[in-house]
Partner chain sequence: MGKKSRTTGKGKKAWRANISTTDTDEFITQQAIEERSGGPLDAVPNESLFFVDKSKDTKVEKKTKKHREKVLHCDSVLQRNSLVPPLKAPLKPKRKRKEKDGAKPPSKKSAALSIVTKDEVVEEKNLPADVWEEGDGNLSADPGSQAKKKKKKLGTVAPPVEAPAVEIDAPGCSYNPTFADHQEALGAAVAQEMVKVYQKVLQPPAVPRIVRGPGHPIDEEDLFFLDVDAEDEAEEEEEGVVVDGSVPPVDSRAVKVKKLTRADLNRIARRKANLRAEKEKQEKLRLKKDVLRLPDIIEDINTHDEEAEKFRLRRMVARAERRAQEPPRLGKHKFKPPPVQVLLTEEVTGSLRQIKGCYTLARDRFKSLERRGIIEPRVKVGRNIRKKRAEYVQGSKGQKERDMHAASEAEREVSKHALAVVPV
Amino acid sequence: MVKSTKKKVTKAQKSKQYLPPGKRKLGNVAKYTTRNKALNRLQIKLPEFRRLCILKGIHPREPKKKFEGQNKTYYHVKDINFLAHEPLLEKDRDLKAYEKKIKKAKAKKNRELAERFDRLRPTYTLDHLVKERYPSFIDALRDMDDPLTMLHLFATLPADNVQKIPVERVQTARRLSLEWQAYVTRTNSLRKIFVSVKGIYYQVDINGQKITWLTPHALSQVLPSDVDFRVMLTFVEFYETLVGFVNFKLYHSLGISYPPIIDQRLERATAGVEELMEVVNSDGTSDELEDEETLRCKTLFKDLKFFLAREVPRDSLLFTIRSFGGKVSWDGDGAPYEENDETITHQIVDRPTQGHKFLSRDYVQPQWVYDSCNARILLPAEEYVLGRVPPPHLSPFVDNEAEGYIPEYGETIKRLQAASANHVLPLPGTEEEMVDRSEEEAALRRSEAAEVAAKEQEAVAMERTYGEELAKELAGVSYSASLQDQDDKDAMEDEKQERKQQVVPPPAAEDETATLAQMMMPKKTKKLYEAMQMGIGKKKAGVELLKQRKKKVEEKKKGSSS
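Now the structure: this chain alone, the form being predicted on its own.
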């Protein structure tokens, strides 16, 4: 009887996913896939794929070995599997089907059918994506920098049919940005402001998280033709949902209903910030304990009344002054009080000439408000009066002590801060004299302490010698033998002293030790160390350059004055 030569088929080999050893995908081929393969699998076009990746937060990857060429874009296979089960994919297909129906009805000139299909068009939300990408509220707060910057940008852009920027998108971006600013004003969370060429940088502290965003200047915006606004609109669509969730949570933490109801008349007068602030400040309660920094910000402009001229940035100054506890009005509809109010303490102007001046108030430039907020004190208004070149606008995001260089006006602000806190700092130009004097006093104290210690050691040595000689005399040792023993001890002490002097390394030995340690470093650590030293060297060179420039300016001033 002939035995059968068929091999037994295992249970794993019977499955549909089984591949023989020669056809299995291993390594990078199994982990990564190209963009074209992903498009073929998802059965969508490239713009739709980009939009889906932006909404889901999926980015291209860089495998160590690009198995299909260097000019390909690679994605994780698990990310593509993640996209394949996204409900938005099915919604997009339904929307495409309805677009075809509407187009077909319009081609047949059946307006009623086209309108009915337009009313029944499927809708979708991105709420599940926000919950999926940000499991906790703190995670959403940490990622608020880019959403706020994008929304404040689109709030100033004009609606455009060519770039397909709808009016609703611009209005929603403005509403969300105003609601965010109203919450910051209510809680006095604003900490830093810096006016740059790009725009105005703000930083707030909410629930222990530092959030920084950029607001463009209030100018007419020109839409460039080389920017893909479809990609930006996709980001804005997701950011609107995210900021709406965050605003909802923040408003409910204050016990305020969301969204707040504002006056349309004030909104048309571009004073929506003021109206929102009034609504938010009048409603709700806050049970959170205010820390010392919040109390300082809250009372900085307390009992001060400001009036804004037409030429100053109204929205920025409204937001800043109200965040630091001040009252503010403007020239226009919906103003809380008029310009001729006698209780106004400061008028913010930026024109060299004024028609009528009130003697009871200070006329200052807008920079005074921002510098005072960053310094947490009311700076002298004489430096910012109308027609005078103001001091340099220092960035609060730069740590001068860490950089190793403090500008001259920064030192002035430090002295004013110390004076307001009842601390005394040296006058400018006397720091070096005080340092020299303190060094001389320290050297004198060290020399006196060394003399006292030497006298004490000498007294202890004399007592020890007297005790030893007395013991030898009682033991019957002759005087010549005791002298010989003393000479031997002195010789041994001299040898010990020489050995100690030989053990003490010279100053150059430290550099040799550092060089040897660097030689023993691994290659990766050594490159990192060299990069760190290069950065430190560049920082020192920059500080020296600033000091040289400052010295040249001072010499030029002395030459012109003489």
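Can you return the structure of this protein in the form predicted in complex with the partner chain rather than the form predicted on its own?
Shown below: the chain alone.
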């Protein structure tokens, strides 16, 4: 009897849409599609496709094997199918159909009808996209870097006809960026500022999220020709909606109604953040527990009154000083107080000479403000005085411990910080005390160890001298002659000792444990450890090189001065 062999029918084969492997697409070809194929599938033109991709957050992919060629752009099939269900597509088509009506009316020389249609044009909103892409508020906050930078950039761009930047965009961008700045000043969340060639970097800490953005300098920005401004405008459109919602949420958390009303007089004088300060400071609750950092930032410029001269970057300084709790005014319409107010403590100027100087106030350069804010203490104003090149502006975004190298001025700042912390110690504040205590303890331990080491060295030196003197007595050298010799030798010995001190070997106990640990490691971790050591060694070598260069420079200085 011959058994009939039945082929097992799989679940996939049972479905109606089943296609055998020869018939259906497999692998990369099934998952990816090229841009033109996507356009054909969605039946839209390229500019619209680009716009939709930007709004929905769809980006091209790189498949392992580019089956249509190296010069094509590939997208996920699932992304394109997702795009096909977007209600914005329908809205775009309706808009196109409506535009035809306007065109017809214009062609028939019916200007009134065309204008009427123009006024009643249907519009669309991007709210659902924001909700789709950022399901929770924290997601939106995490992604706020790029939107903020774009908005700050567009707030300074000229409304151009060639690149088709509409005026409304620029104005909305400016409004939103000012609202954001007002919130930051109200909550004193500004933490780091870095002035570079590109612009001014700010870092803020909101709800535990660190948000960094870049603001351009107060120059007239140029629209480069190799940048596609339609793409940028689409991004700005989406970001406007996003930042609007984020601002709304933040303002409501403070208890202020959104949108805040802008002071008209100050707006005409383009006073920047000042326009919203009244609104932001008057309303709102401050019941929230503020953490240590915020308190420190709030009280940095607490009793100081600033006045900004005309040539300094006003918007940036207004924002910074207000975020750190200071009072500031400037020369112009709507300013809180005038230049000849008696209670002004600091005047910020940036010109080589100053005509009339008040004695009660300090004249400093704007870098003083930035450096003080980064260091969280009031740095001495002597170094930032007029007409003098200030000390270098260090980047607060560089982790000095990681690099292993701290620039000179950084060390100065550290010392000043430590000094001020000692002053601050008697004040109450449990967290601060504990922090200082642990620092103190560490410092004590270090000093103790140093003392012990010094004592040991002294003992050794004394023994040596005793031995030498004995030998000299035995040899019959007189005391005065030996003194002369001693002077010459001392100088040489001092140098030797200095060099020895520099190369202080680590205490013996630590050495033993290190070698034991090394022997116990398996091969894999050993190799990793070695790789790590190599990396650390390289860094050290770099630091050594810098130190040597520094020495050479100093020696040159000494040589030139003496």
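What you are looking at is a predicted structure, and each value in this text was computed from that prediction instead of being measured. Numbering follows the first chain given and starts at 1. We call the rigid core the largest set of C-alpha positions that still match within 1.5 Å between the two forms.
Rigid-core frame, C-alpha of Gln533, shift of 2 angstroms or more between the two forms: The answer is yes; the displacement is at least 2 Å.
With the core lined up, does the C-alpha of Lys45 move 2 Å or more between the two forms? Result for Lys45: no, shift under 2 Å.
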